[in-house]
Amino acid sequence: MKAQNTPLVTELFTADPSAHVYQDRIYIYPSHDIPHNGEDNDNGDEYQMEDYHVFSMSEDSDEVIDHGMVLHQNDVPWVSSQMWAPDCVLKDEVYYLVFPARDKDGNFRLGIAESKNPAGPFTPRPECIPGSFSIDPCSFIDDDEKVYILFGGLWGGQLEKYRTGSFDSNGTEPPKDEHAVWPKIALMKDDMSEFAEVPRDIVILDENGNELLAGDEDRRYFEDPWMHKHNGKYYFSYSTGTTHYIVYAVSDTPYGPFTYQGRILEPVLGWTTHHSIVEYHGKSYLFYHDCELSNGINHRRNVKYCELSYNSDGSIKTIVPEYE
């Protein structure tokens, strides 16, 4: 495998990237940024990706495998644009990709697309799960099979919009002093047809038992919900988005509440960076992105990864990265 702070991927400009293991391989579901010259801006604009390429790679070798498209917005009935961050997850022998797209009213759903391989090609539901918005879907599955999807985005991911329960055009984040918009978690039906549940807030406590403020930018959640295990406990990592953090809470339940942790990974190049953490091998690795490829284009990122390393306390450590 690669060293460590080396772009992965260095023919296509690959982001967000959802990492996994399947068949002793690490298979990577990044979104795939396109290259062009339209406005940069806090809706998500410049963000016009279309395709979803799927890559995987072994412990005993340097080679990265591209195993080409594997979905495009034209092969989804109600998808309009902007195919972001999406992720996987095996249940009952089929792999299903999560993702979130505009849908033709311009709203954020999120849908699903099968496939017998964990390198696709995937076949895409010709509805989105109903029910769901935003964007950033992680799907997480537990030790008892049960499949959860956790989601949500500020700002071009229009979370706050669902302040009230419904779209409202005109939502907008709480006061500083009230407590942070909260990412949502919902139990799927057990053949992934859509939620088996209302999705709940997953809340986020300081160390003194209180709830996030939005103020708190340093530690509030953004975007990028990430779920995995260590030695009984839920980690939940998120990106703190205008501080470029990524961050993690523990819980003894995948609902939460989450206590506050720490930070996983300082601030990288670039405004964005988007995670996932997987143990592959007796190793844990955290694959996320930044723009050196690009020299600092925000949309035009590229993934990466190194080892993630945990304290005898559970906690993690944190990562600095490095560039020349």
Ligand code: FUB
Contents of the next structure:
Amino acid sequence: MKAQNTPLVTELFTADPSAHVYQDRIYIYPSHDIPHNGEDNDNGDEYQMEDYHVFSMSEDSDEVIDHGMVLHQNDVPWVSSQMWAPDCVLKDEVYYLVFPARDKDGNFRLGIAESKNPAGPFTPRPECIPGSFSIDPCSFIDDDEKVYILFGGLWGGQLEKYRTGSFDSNGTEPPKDEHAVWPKIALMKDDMSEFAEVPRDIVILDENGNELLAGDEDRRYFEDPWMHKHNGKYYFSYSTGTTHYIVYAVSDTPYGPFTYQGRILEPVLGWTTHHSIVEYHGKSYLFYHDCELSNGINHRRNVKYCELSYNSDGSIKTIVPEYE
Ligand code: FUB
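Having seen the form predicted on its own, I'd like the form predicted together with ligand FUB now, please.
To see the whole picture, the full complex is given below, headed by that same chain.
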């Protein structure tokens, strides 16, 4: 495989890698950053992505294959802009690309496009998932084959605008001493057409069983959910956004509540941090991004990966990115 902790793709700017093993290859579903000279802001307007490429790699080669553009926003009737972090789900021999984008009213929704091939191209559904909102959808398939979608992101991702259960255009983050805004999880219908339930809160507790507070920026959820299972436990990992950590919490069920455990990845070069975790040929890997190729321009990111390992008690060893 290509060297760890180096940009996997150098021809395009890529970010937000969701990795899965299909047909004995690691397939990577990232965002495609578009270079421009606009300013950064708290609304994420600098992340102006319009399409998706899929990449794959395998153990017996250091080549990372670009399978080309697999979906463009002009082909999705409900989308106006900003196709952000996607994921892929394999269900009943169909590959479903699940992605967020702004609808024609400028609000983030989640959409689905499908293919018979993990490398796409993907055919979009004409409408977004009914009742969907915010960003960063990721999939989790449990041992019983049930598919869950987890999602949510603060600020540009609008999650705080749904705190009351419905959209409030003036919605803000809670005061620092109230519980944090919770990410969401929803079971999908078997045909992946829509949520099978109203999205539920993913509650994250501290070591004393207290809900994490909005002011606890080193530990509270910001964006970038991922779920995987290890030794029978559900691991929910995410970005803390403003403090730039990838952290994780553990539970006995996919719905939680989860108990905060610690950090997976210390801050990388660039404002955002985003990840996925995949097992391949008996090893676990962390896929992540930073801004090494662009020397730190926040919206010109590149995908990387490295091995991830566990201690004997199931805790994850913290990874510290190294820069020269
Ligand atoms: O790529 C746009 C946004 O940046 C993603 O949705 C977030 O997770 C952050 O990586």
